[in-house]
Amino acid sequence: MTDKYLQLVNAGPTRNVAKKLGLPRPAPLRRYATGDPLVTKPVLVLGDSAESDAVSTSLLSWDVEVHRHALADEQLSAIVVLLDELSHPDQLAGHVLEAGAALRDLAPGGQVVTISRPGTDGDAPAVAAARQGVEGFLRSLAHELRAGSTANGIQLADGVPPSSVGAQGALRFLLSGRSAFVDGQFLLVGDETGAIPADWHHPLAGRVAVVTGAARGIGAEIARTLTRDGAKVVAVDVPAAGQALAAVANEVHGTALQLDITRDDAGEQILRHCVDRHGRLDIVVHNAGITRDKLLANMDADRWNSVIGVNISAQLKINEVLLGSEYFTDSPRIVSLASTSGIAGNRGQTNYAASKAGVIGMTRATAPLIAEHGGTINAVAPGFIETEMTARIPFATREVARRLNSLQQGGLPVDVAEAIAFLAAPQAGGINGQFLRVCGQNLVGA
């Protein structure tokens, strides 16, 4: 759907009325085509740790221009900030006030990204309190930049360098148009474990993955953005969606599977379409969920139950055949959709948002599981995406659902799109049950 008050703040006259009104004026976001370079400005690169260098080292071996101190009146395309060996909150003032200086150079659609380390338990208080004030420094920073600019931070577990594979992934997705309606989130690197493609803009190549609920929506534009970079996609839906999943299928050249998720062998009939045809299955993205929203009060057992059943029983069910597979071992990964309303909660939506809250305990539950075998589970969790569903909403309720968050402005389906293709990849090996909001800093949540 397209967002009309966007294209009237930005374009014609109506641009500079809105610019005399003091109206909100959400920007336009970057967002990624393949082929395009990563950044087309320079990079500052702001530290005194030991791998500051090396950070540096990787964005010269992607042909970007670097930068160790600001240069006046030269516009920036990113700002990365190492604050990794931070031991007292005293010591975060250095580098973030020059960053701070800096961002006045920041171009329109940049980043600020920051690579620190996580609070553990183990912690002395002053390193404690360092790690999270990490936390909200960026957060907080990440509402006050503009222009469709956004603000995010990579964590790297103790023992992980900022140079390991799992660093490099998060620090090039976030760097990228890929993340455009990202904002104010951190993406933990657990382990050095990963592999950097051959090709970052086909990092999917060989690889063969299943899209649930491909045949419309979200679900089609994963289907799309997968085989963009490379893989080959087995698309599955219900059969009443029959003649749509077909087109999606057509269109990606992939092959279509009309399946109902609930059923007790849906996971042997995936795996067994994917060996049958492809030969393989490395991939599979949990994106078919339903809604069937109502006060708790008038809530009957058919609207509870369907929505747990589609969004979150099958998916526990389809991961049990899966990690029992010979057939799903060489470097797997299961990307889930969870939701901010699994996170923060929603009026009318106790069902939807137990499901949803569900995935992303499943998905830190299984991680050890899926580790075993050299892969990874994670969720991706939307905010307010532009589709089908949301264009229902009374007008009034739309408008202001869209312009909660620091980015003024509703989702596309392929920013989730994005952050699904990044995490299935094998340069994201490092990130393991973690869950990633695709909602431009919503309000709504932590």
Second form
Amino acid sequence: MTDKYLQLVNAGPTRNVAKKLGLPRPAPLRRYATGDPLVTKPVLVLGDSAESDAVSTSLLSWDVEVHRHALADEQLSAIVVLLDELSHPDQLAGHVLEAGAALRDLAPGGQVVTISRPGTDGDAPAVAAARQGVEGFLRSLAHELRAGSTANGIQLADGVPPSSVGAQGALRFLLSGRSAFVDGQFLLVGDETGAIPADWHHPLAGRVAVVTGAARGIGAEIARTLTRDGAKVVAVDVPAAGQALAAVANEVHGTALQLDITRDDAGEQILRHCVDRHGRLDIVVHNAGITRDKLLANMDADRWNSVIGVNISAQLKINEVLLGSEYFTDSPRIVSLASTSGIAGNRGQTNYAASKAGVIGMTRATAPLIAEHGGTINAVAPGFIETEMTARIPFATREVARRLNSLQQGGLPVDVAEAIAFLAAPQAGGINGQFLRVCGQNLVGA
Amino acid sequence: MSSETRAVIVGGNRTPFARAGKHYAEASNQDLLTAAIDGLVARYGLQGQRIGEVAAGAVLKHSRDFNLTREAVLGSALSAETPAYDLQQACATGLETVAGLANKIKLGQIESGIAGGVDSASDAPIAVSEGLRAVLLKLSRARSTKDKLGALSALRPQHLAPSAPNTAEPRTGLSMGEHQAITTAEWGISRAAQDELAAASHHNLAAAYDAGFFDDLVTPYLGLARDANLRADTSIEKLAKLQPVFGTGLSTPATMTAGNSTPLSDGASTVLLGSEEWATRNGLPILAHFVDSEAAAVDFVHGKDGLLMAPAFAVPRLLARNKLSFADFDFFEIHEAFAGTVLASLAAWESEEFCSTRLGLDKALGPIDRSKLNVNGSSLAAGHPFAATGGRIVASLAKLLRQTGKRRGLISVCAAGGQGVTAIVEAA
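Moving on from the form predicted alone, kindly provide the form predicted together with the partner chain as a structure.
In what comes next, the whole complex appears, and the chain from above leads the way.
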């Protein structure tokens, strides 16, 4: 599962060879560990609205050194560009070009974050052009950045100020090592719900989380990450995976629940286990998923139905039980695993892509239902992640898949887990019904 | 038994049972027992906790396993401050550990306990011959090279043949199967009746797995997720085709086959026990109470009773002490050492003569409603790693009571050496 190429071009004598040959040199990404400072160098905040002061205030309260103008020869951890008051594309130039001039000061592994408004149906044409223009700008900029730096945007629905909980949560996530493999993406903060955690390093303290498919791979990493952030984890997987599941549960000091999530009473069993044993249920991560790849011409009903059954139908049934329960009402969170296959499509994966696109649709439609309880539901769509599954892809295909994104490397399971932990946290309250790609800005699937 | 504190069964965990020499061929007793404990810890979130006491044991035990249970605890996710001890009562080991810990809980000596048992017929200890042992001991005492060579010179090729483990009774030289064959014949148990019981065991166990009954009782181990001995598609007709393997030298027709006898198997089981207060405080379920237990032994050496007939004597004593009759029970878990064992016990309890002359009762204990017997399968289908059987039965019965809302279950386990342990479990 190790990326040998990444090691070769970044260390030892092969590093210089790679440099001379002009080979792509993917950078080791800056990843988060509990207690890490948010950033280590100053953050440049560009923008002249009153809102840019609010952003600066947030950053200062997080012990970040804030600059409002670039200083010569000073490295920056991040550049935050306030574009929330744009009303015409002509206004882009000032901020964008100022950010461009500061790019050469951006430290390796740095971030560019835009804060803007999403285009909506009621916008005047010029406003819509300006707002949508930010998306094209940001995504192109993300392609230009090097040395493990990323560019992402926060979109604030009209009326939601940059000082809102959701905006602060999104900004902190994007500036931290938690978002290492998130690149070229926008987080839409739709309203002002949510809460600032008492402890930014343990935002899930006191919360009880269920993770399905937790016996291995990304699921096991989600269990570890949620635990690290303070949650008590109930690890769920099929009975046949019980030995690995028990090991994960014991590692994270949670409980193991051997359960086939396609059983009719799966939702009730999950709910009963959590409430009886841990007194509550706050977070459900629908991670369990299977692939049964085959060209559609060769697809039999078993392959199709098993993938649909596990990847989406089971989630729908479990969600129905959860949303009808009095126990799942204290700012609940659901996070589902989608996939870039569900967005772009993938040869041989009609069933899988249908199920994962289904997850995105389900997420959007469930959002208003869970919002009644102050809750959110979101999806995370991983791109190429280094797992046991992708390790089985033939070497050449795997190498191409790895380099096909702006960071020129595969993500790690922890990158997916970090995005999920963020969306499950109280500070992500304003983000609902969305999907977030964790793909290093993979060229596939826009 | 009246006492303030009751011993509750919180739940259990076991490995799937394997056939000897197959899936767990490379696993030791300690590996298996550790896995069973770790699965229990994961199911109930006991990581790092100090449990009052862990009691377990094995029948086939290496000399290196002198502190088997404590070593398994040390290798598990439990707190290293959890004390443990080993116990051995042949096939009744597992049930006796439950009874012992339950009694300590009732007395208030401990608040929580894990009872268990493990056996690996695959990893059985092989003893060296008496001749080789004498040579080796003499060699270890020898100081000079001359003495050492002298000791070794006594070695003969036949000394190297290992003394393989077997299930023969030391006092009779007869294997357990041969003993049971005598009993089976004495009680006139037919081949058809034995095959019928065996087929029901497989069908019941398979149905329980399919219904998810074992989802929270069994944790897979080394790639095995269900009991390897289970044959869901077996039938009375298929079983009828097997050649008899025990009792072929008797004057009566031999009726015991590999199909209606339990195979040698590997596996481990555990049961989590506690006081009601402890379970509630820790947010743990209470499946049932462990009410009482009774052991018995018979003089099989002089042929007075069959080797595996001790439970026939333990059950009436247990019932009398608790003022209960068969009619008061909703489930019966009679360990299927052999189908003949179960049927001979039932026949004994139905026999006016046996019950009056041997048990000293006024009348027969009576028949058992067969629809209440081993309803989720038993040893014939699951396998029988000797010391692991009690834990399997106690946890399964406790869950069954909870699931069905029924009241009371009776457990009967026979054991080598002419012993037997029986117990009553009641719904919480």
